[in-house]
Amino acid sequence: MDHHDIHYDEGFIRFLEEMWGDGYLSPGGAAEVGRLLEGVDLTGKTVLDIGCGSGGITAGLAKDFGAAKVVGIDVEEPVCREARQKVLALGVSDKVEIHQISPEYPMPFEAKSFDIVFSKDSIVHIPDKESMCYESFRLLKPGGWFVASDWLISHDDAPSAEMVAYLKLEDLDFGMASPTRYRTALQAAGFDHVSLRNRNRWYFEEAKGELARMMHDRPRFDATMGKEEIDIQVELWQAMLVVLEKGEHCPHHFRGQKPMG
């Protein structure tokens, strides 16, 4: 993991929640979490949520998906504070813990501690995908699943000029990797049944709607961060749509299982 300054301050958290729902800092809200977890039964399971953000997903894994224990981790204090409040508000503090951890390995958990290692659109902030996959493998019980979504780049070559422009506007320490690199990293760590699902077309349509909503409800969005900041976000979304349309920006779901042996 990388060391970086605080990116998710209170204003930015409010903006993202205005876009994606209370407690959600990534696209699709609760519905996309459900699609990501298709075929994975969390009932009675112990789950690690890497990059818990402001806690909506983390709390929901216990409240809506039946996990017995969920440990949410993040490197930034403001989102951890928000997540703890969310856990209390939703009445799941007996099942959910939130930990601010330092961005380094090994994580402060015993090997074979979790049935599921989960992450939604957070690994993009971790440049070293290979170490992250090895660490997730270490933390899983035999037979456990790594289940994640993230923002990927479609290739391993230098990013296009359009992608460079988009990433400069994002300014979030993004370390985008390709589907090939993720598959190789998961397999090298020891995972079986590795699968990837491209969500590019879904998010291209979703992002067009997000931009339209930002423009239509402009006074409400301006109130969250200020007009100048929302001007920047509008420019960012416009740049993102370019690289989504050409397929270079390609969000994916991906998963792998730790062998029983």
Ligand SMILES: C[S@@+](CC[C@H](N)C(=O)[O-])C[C@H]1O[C@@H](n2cnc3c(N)ncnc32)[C@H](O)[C@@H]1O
Second form
Amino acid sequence: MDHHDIHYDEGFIRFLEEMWGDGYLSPGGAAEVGRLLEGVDLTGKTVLDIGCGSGGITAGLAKDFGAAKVVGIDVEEPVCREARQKVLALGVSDKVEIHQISPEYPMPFEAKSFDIVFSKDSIVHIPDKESMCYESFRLLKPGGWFVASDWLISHDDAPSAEMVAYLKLEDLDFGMASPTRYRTALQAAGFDHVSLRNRNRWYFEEAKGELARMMHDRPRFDATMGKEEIDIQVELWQAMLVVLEKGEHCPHHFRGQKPMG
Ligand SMILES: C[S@@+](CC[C@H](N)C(=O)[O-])C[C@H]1O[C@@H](n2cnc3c(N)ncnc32)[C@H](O)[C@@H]1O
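For comparison with the form predicted alone, would you give the structure of this protein in the form predicted together with the named molecule?
In what comes next, the whole complex appears, and the chain from above leads the way.
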């Protein structure tokens, strides 16, 4: 992978961490991870974290949520490097491994290797949600849970003009899918007890605060990626708030259980 293929380079990682906290490349920090994991006991469990980013959550699954073993996977080199440093810094290298993998399936793990397949706001980069659900199902032990958060679009029609404008500014390889598509993909893969929880109103409020922080603390943000890039990010957040307010951009939590067999 050459440098031009990297979406999460050092500057962008610094910017997102300035916004969301050290080791966090998605909204809500440890509190939102806790809400995502409500009712799921990780104590002594083996966990796969798809799209581990810079590793704050991955390390936290062992350090704060009691997982016995966590395997964080990501496709980009800078985030994997940061995640390995985070794992060392938080003193969980006996429990947490970070693997840089290719996006192709099957992933380099045996079937039925994990009690929990976890992901926070990374599947938006995986266009084929159906294959991702089948692969997660394969990797889970019978009775295991798939527990994820992701950024969704509320419908299966063409995106609105406002959504098109927002996605253009994102300039990431975003593949947003609808709640219906996720539910169908999870059920088709074989998951039981599939449930989805819309986080749109929560993130709408959160994102207003994020934009306010960026605007009121410009020097700190400018220091991460430069003034011009932060001007673009301010514009992006403004465009995102429009589609959040409409409900069209709707982050969700979702989960499903692999039957006992
Ligand atoms: C928004 S970040 C979230 C990172 C982390 N889960 C967090 O919440 O802090 C999305 C991550 O997904 C990773 N990613 C992109 N495509 C991927 C793929 N096909 N498989 C796994 N991870 C991928 C990106 O490299 C990036 O680190």
